[in-house]
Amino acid sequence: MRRFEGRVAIVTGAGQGIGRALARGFATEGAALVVAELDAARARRVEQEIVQEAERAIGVPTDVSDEKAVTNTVETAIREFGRIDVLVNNAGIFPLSPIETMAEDEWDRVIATNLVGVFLCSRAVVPHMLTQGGGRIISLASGRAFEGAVHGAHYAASKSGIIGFTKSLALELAPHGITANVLCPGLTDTAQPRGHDLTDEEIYARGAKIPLGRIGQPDDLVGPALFLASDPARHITGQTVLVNGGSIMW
C-alpha cells in the first residue's frame, strides 16, 4: 500500500518547480492533492498531470497572503476530499532590491507572501488536524535564513521567520499529535535563479563548488518532504533539515 494512500495534502506554489515535485510526490505515493498556485492556469495544468497519472487532484487559484484565498482554498480541501493531513507552505517569492533603494511596498509583498502566507495556511488547516487528532505541516526556508542574501534583506527576513514561526507552531501543536518542520533547500534548478538574470553557465559553476558537486533539483525535495509527512517521523517536530548537498551545514 502507498504511505499516503486516503490522506489529503494541500501544496501551495505547486505550479512549478519544487512545489509542483512535492504535489507529484506525494499523488504518486497515494494522496490527494490541493494544487493551490497563485497562477490559474499554472494549477490547472499541474492538476492535470496528476489526473492523467490516475491520482486524484484539484488546483485552486491561490493568494497566500489573501486571507479570504487561503480560506477558500481550504474550505475547496475539506468539500472536495473531506479532510487534510499534510500543508506543505512552499509558495515564496524572491525579487532583488539593495537595502538602501528597497521600496516599503516590496518589502510588504515579500514578507505578506513567504511569511504571512505561511501564518495564514497553517492557521486555516489547524482547526481541521484538531478535529482529527493529527497532521503534517511543513514549509520551505531557505540557506538564505542562516547566511543572509545580497539584495535580499527582505526574503532572508521572511526565511527566517518561517523557522522561528515552525518552532512556535510546533510546540503548540505537539500535545495534539500535529507536527511542524522546515525544509531549507540550497541552490536548485528552478526558473527562481533565472530570473536573477544568472546564467546556466553560472549557476552550474556555482554549483561544482558545493561538495556533493552539483545544485539540487526539485526532486531532491520530495524524499525527505514524504518522510517528514509520514508516520515513522512522527516522532520529529520543530526540526529545520537543510537539503543543499551540503553547502551550508547546521
The other form holds:
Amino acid sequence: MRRFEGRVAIVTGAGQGIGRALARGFATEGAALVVAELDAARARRVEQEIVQEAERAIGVPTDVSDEKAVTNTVETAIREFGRIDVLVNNAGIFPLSPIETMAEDEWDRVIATNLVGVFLCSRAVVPHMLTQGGGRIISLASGRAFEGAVHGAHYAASKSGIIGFTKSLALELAPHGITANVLCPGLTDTAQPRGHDLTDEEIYARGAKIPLGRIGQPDDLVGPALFLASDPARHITGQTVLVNGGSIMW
Amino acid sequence: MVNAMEKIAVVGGGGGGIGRAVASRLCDDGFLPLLLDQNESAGTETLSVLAAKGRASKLWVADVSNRAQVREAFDNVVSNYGRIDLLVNLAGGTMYAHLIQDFPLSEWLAVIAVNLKGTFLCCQAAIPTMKRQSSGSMINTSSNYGITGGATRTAYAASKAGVIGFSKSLAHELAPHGIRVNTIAPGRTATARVMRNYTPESWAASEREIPMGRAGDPADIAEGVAFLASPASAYMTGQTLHVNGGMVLP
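Could you give the coordinates for the form predicted in complex with the partner chain, as opposed to the form predicted on its own above?
After this comes the whole thing, all chains and molecules, with the earlier chain placed first.
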C-alpha cells in the first residue's frame, strides 16, 4: 500500500518548480492533490499531468495572500476529496531590490505572499485537521533565512518569519496530533534563479561550491517532504530541515 | 555469509534501547545491521531481535572510546562483509551528571571519551571503506541537550554539541567522496536506561512538558535514522534532525 493512499494534500505554488515536483511526488504515493496555483493555466496543466498518471488532482487558481481565495481552495478540497491531511506551503516570490530603493508595495507583496500566505493557508486547514484528529503542515523557507539575501531583505524577512511562525504553530497544534515543520531548499534548478538574470551556466557553476557538488533539483525535496508528512515522522514537529547539498549546515 | 542484496550497516551502541530499535528498523530497508556494544548481554538481546527478523547479524563487544577495539571490530567487519554502507553511532549517554564544582575530571573525560571520541574513532575507522566504495552514509547522535544544555550536564552537553560540530566538518570533508554525514538529535526518549531515573509520577510529569504530550518512542528515533540513511535524503549532508515531539525548536 502506498504511503498516502486515501489522503489528501494541498500544495501551494504547485504550478512549477519545487511545488510541482512535490505535488507529483505526493500523487505518486497515492494522495489526491489540490494544485493551488496563482496562474490558472499552470494549475490546470499540473492537474492534467497528475490525472494522466491515473491519480486524482484538481487545479485551483489561488492567490495565497487573498483570504477569500484561500477559503475557496480549502472548501474545494473538502468538497472534492472530503478531507485535508497535508498542507504544503510552497508558494513564494523573490524579487530583488536594493534596500534604499525598495518600494513599499514590493515589500508588502513579498510579505503578503511568502508569509501572510503561509498564515492564511495554515489557518484555513487547521479546523479540518483538528476534526480529523491529525495532519501535517510543511512550509518551504530558504537558506536565505539563515544567510540573508543581497537585495532580498523582504524575502529573507519573510522566510525567517516562516520559521518563527512554524515553531509557534507546532507548539499550538502538538496536542492535537498535527505537526508543522519547515523545509529549506538551497539554490535549486527552477525558474526562480533565472528570474534573477542568472544564466544557466552561472547557475550550474555554483554547484562547485556546494559540498555535494551540484545545485538542487526540485525532486531533491520530494523525499524529505514525503517523510515529514508520513506517519513515521509523527514525533517531529517545529523543526527546520535543510535540503541543500550541505551549502548551509544547521 | 554475505547476501549481495543486503546493504551493510554498523550500529554502534546497538544493544541500547534506541540502538535496538534502529537496528530492527534498518532491516526493513534491506540493511544487515552489525552491532558494536560494550555490553555483551544487551548486544546479544538485539541479535535475537534481528534473528527473529531473519537477519544473521553479529556482535562485536567493544568500547567505542578504545581505538584498538574499534579498529579490530571494523577490520573484522570489512574482512567478513567487504563493505560498509551505513554507520550509525548511538553508543553513549549521560553517564555522569554533577554540578560543575563537584564534577570529577575523570568522569567528565569519560563522557567526552564515549560520546565524542567514540564517534570520531568509529567514523575514522569506516572512512577508508566508504571512500573505496565512493559511497556511504554516517549518522551521529546528538541530543536536545546539545542545543539547550542542562544543569549537571556540562559534560554531556559539551559532547553532544561537539558531535554536531564534528559531523558538519566531516560532512565537508567527505562530500566529495559521495559520503553523507548527518546527525540525529533525539529528545527525551522512553528507553529503560532513561526511565529508571524517574518514578512513574515524575515520568508522567516530564512527558506533560513535551508539546506532543509524550516522550519519544525508540521507534520514532529509528524512523528519523532510516530517513537519513535512505535515498530520500540524498541531497542532505551536515544537517541535524531533531526528533523530540517539539521539546526543543532550534
